[in-house]
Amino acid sequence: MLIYLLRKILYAIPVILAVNVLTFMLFFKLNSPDDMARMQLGQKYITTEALMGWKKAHGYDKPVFYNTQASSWHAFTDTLFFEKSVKLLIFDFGLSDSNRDIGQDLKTRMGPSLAVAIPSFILSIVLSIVIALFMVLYRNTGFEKFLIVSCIILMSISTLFYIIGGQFLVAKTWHWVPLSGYMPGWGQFKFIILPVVIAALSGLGANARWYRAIFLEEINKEYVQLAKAKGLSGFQIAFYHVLPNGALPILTGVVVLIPSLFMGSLLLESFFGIPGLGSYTIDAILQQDFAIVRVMVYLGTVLYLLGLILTDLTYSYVDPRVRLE
């Protein structure tokens, strides 16, 4: 297992520094020095000396991959390709363009951002596991169509429709809840749930009706006529039988969400004022603050070949069979 997870890092690492130089080499290709420091002094006019000080404040005044003016190693080391992309493989992130320290600002908002995600992230499996469940249990019935019509109709709705549909209905005309903001500590219950109910109604029918396929598939296996032969109801045949049997192609599409988690949600976190990381990648790109960006692309990166390794040896753990191989 130590070997097989050795090599998965291993054909990770490429990957993360291919994608590391083709962001750098897109963002300074395309937004060179000069014009960030001209969107960020945000002047009509600007001098050729505001323009050097801004440069030079943030790092930006030196050569893009070699210093023909520094001796032996400090070549390659004094550049912005080293200060700006080759600190991010050891986790530096530096200060941003607008000189805030990017490291702590992730740390102060990866709490709210779990804080939705990882209840929302719970609820829409549990419930698709149900619904799914449900319908193969009650299959070629009148309940089964109506589950599978409502799926379709949840699928068909946008999520901002959710969003701006659940705070005008439940909080700015019901007030059940606030409309927006956060609070630390056991107080953001009233601020999250709402979040968190829009997150998994969001993604519940698309799971359910993959959930069904999966379940579909299980309940025509002998093992399940076999079940039945021995009495066993339709409850125990779905719950005790055909969940744990399709729980591995589940595992696939689940555990290489989680790291996702961390990232946070754009729209909801932007939309329900939460400070989580969604938001704050949301506002670096308004702002055009590119250091920030760069950082949320590498971790993008990062988390999800984390989850892709994490389902490999989930996958090797749950079943035997590739265990062995």
Given for the second form:
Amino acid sequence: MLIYLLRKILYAIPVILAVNVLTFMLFFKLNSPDDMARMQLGQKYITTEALMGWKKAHGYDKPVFYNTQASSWHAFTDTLFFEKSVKLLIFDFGLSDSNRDIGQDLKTRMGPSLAVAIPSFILSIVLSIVIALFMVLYRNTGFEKFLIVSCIILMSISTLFYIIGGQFLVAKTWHWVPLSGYMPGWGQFKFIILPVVIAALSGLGANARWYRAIFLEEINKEYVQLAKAKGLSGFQIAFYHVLPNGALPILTGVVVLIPSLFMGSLLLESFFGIPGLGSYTIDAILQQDFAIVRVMVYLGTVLYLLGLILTDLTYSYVDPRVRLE
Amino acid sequence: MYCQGCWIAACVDKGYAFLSKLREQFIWLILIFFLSACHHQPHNNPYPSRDDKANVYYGAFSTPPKTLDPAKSYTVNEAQFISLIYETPLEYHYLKRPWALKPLLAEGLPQIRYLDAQGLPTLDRLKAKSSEYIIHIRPGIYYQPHPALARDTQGQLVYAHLSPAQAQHYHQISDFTQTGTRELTADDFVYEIKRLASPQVQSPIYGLMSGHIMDLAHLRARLEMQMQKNPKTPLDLRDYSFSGAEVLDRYTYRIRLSDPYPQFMYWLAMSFFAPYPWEADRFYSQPGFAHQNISIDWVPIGTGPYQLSQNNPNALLQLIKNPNFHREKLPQGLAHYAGEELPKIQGLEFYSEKESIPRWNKFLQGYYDQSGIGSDSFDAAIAYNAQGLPELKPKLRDQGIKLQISTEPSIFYLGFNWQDPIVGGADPKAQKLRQALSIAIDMQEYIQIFLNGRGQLAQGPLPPGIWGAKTGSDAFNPFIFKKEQGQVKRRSLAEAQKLLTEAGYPNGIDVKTGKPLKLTLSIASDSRIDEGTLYTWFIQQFAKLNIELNIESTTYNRFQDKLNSGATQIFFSGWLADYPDPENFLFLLYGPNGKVKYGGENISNYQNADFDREYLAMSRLRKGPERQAEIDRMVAEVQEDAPWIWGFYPVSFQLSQPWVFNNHANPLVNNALKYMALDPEQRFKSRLARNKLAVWPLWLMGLTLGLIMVCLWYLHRQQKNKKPASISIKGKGPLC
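Could you drop in the structure for the form predicted in complex with the partner chain? We only have the form predicted alone so far.
Shown next: the complete complex, the earlier chain at its head.
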């Protein structure tokens, strides 16, 4: 197991490097350091000297990947890519282009992101499983058809509609919760309840249909027939027999997402004014703050890879037939 | 069944137990919800209930400020905070129009001396070669409490010499237990001017100011040299002599300019010239502070009516009244509290609201005290009456919401690149082509379609309210409009086609080549507008003259690159005034300000020797008939030359709640909140009335849930009563 983990981590290094190279290439293809300087300095009276000054102060006065002015290995090390990447690899995030400490901002913003992401993640899975089991339990009935049609409707509606519709009904018309905002501590309950419900609802249709397919495969297996023969109720069969056996493929899709929960939701946080990492990323992209963008992409990659490793570990834990070698 | 899967079954068991506990909690939650409906506080209140009746202003910001350093910040969204924290030597009068300057930190307006080539004073501004401003500041003004100014009993700064280990203990500004203050002196103004040259600050106006303030470029060179020698040592600007700004005595300083630049007076009302204590630089330069976000970018130090108490650009910027604020009275002419001491509002809270829909709805619910009107909510708020004037919709009017309309000191236009061989240059044919296009492109229609009528058709480069700008029915561009039966009307399309024929393009065909005329319009892409409709509109406008239009939509940065290199033919752009002087608009057409040749702000690269000569004279003349005549000549010249298709002056609509007083629309006054007042009691009552809890949806939800449960029970019963199915194993027949 340890060797397997080590090998996985070693495999992850070239992936992380490749993503970092790709981020640099894409970002600087779209935004030159001059563009970034212009964005930070404003739009008026900007001289070439001012642009140069800003680039020098923020380390953007160097070539991106290869320095033709430098000799030997300095041609690679005296570059934007090397200088910005080395620190990133050891999780030293440094300052943003507007001089804020990124590590500090990440710490502050992680809480609000998780406050929405974790409950909505759990709620979505639990509800999806329950609905899927009901669909399987009452298959070939009008109730199942009603649930399937509901799932398809839920799947077909855009998340944006849920957000705007939810805000209109629950916050604007019924006045149950605030339209947007955030408050740390216990006060956050009223702010996060609507985004949590919306996040759970928007993924419910697709998840429930997927889980239904998994459970349908299980329901026709012989151990279920045997359970029926033993006189167990449909409810007992579904929740005590089908669910544990169908959980394995569900885990594959679920565990890989857990680390990514830290990254927050771009749309939800933006609309509900939640100061999380999703809105942090959006702000950085809009303000062309490359320092933040590359940190977020890097963290996203690392967390996704972590999710994949976690999935493998969970597999071996849940199903002992799977051996990590 | 896999025995390893038992843990899941166990989890399910635990889950049931948890759910049954949660069910009890949920019942309690529902009960609390209903009980609190009787409580006198709206459920959707986004603020703590203890602040219900607090004298606090609530506002929103969509883009977090990137810096609150007065020497660096140059955006409108940052100015609304900076202008409340920092003060400048001068400021704009809150109520007067046309805009007028008045002293703020200065005792009076600066004494300006114009000097000739020998350095002797002269009254002739046109012959002057340099100038100097002597500014006396008011004594007895103190900075807000700040740890950078805290001193011990020996008079030593408490937090100026922290070791890296000591500095690690401070994570935010509130961690410093001691604060201090000191009196504002002339040194602080001079120090700030030096900061404009500092390579560590990177002020955006350094390039502009180094062309005006004497010795500023030399100071920059010395500072850069010092930084090269000791890159890690913070600069102490007090060590550098600087002839551009000098302290004459404790309360007097002098700024020396290398040219007569009467408009410099307006810069003294901008945050770049706000005082800055040297102690702040010493304090913030200590190791580790930058990594705790303890820097002048995020923790300002000023003398203004408010001080920043919480700076979380992700969520909330909170300002409280500065306890050391000097005495200042509300101006006469205000409807409430005139002559009383300001500020009337005790605290200000600005919340991050990235999306316009929740921001607008929160304003309607009474949770924001003021709001603009987004295009998506315009129809819900405004209706045009029979006279074509905008009015509030009855629903808003009945709530007491107030509408204020003001024309902004800015202009949007379609510019022609003067270097382009087809549309540019002084050639009469090109001029006629530009005039023909100016007639054909109906910017009034643009205002109606894309701005909901929130714009005033531009007749020239000067927006109304700017000194020298002509208004009234006679102030129209005679090359595009004409007066018929006392009414100003756009010239006909036939006249435009005639001009087009004279330009060598009859019916849109180039007589030289016999091919249709094709023009290119460059636009910086803007996600806030419906670009497809906009482009179709532009194509239709050019098609009126049978001209084919190609639209090049790029990012803002690519658009700037194209302007810098002159790779445009026609482009869409705008300008927001720095100060309300005609010079700040007419310089956009001054030849030596050409973008391609000189890197200036004349992005159409317009060249007209007469205009340039008149510009130089106009920019130095005193306000009076002579200057007005010069401005009129210049405006007439550019109206005929048509280097721009004069677009529109934006009109802003601002809404205020009925409990907000003394709000006076003034686009140049960023610190209007210091003049304003609130009635928190009225606000609280209004919020209660506007946010009554709707309980019926709960009953509806309960009913739906009940119906589902009944269905489930019915299905469950049906299944239970069903005869058990026989089990068969493939090929072996039924087991039972």
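Since the model is a prediction, treat every value here as computed from it, not as a measurement. Positions refer to the first chain, counted from 1.
Two rigid parts rotate between these two forms; their hinge, judged among 18, 55, 101, 121, coincides with 18.
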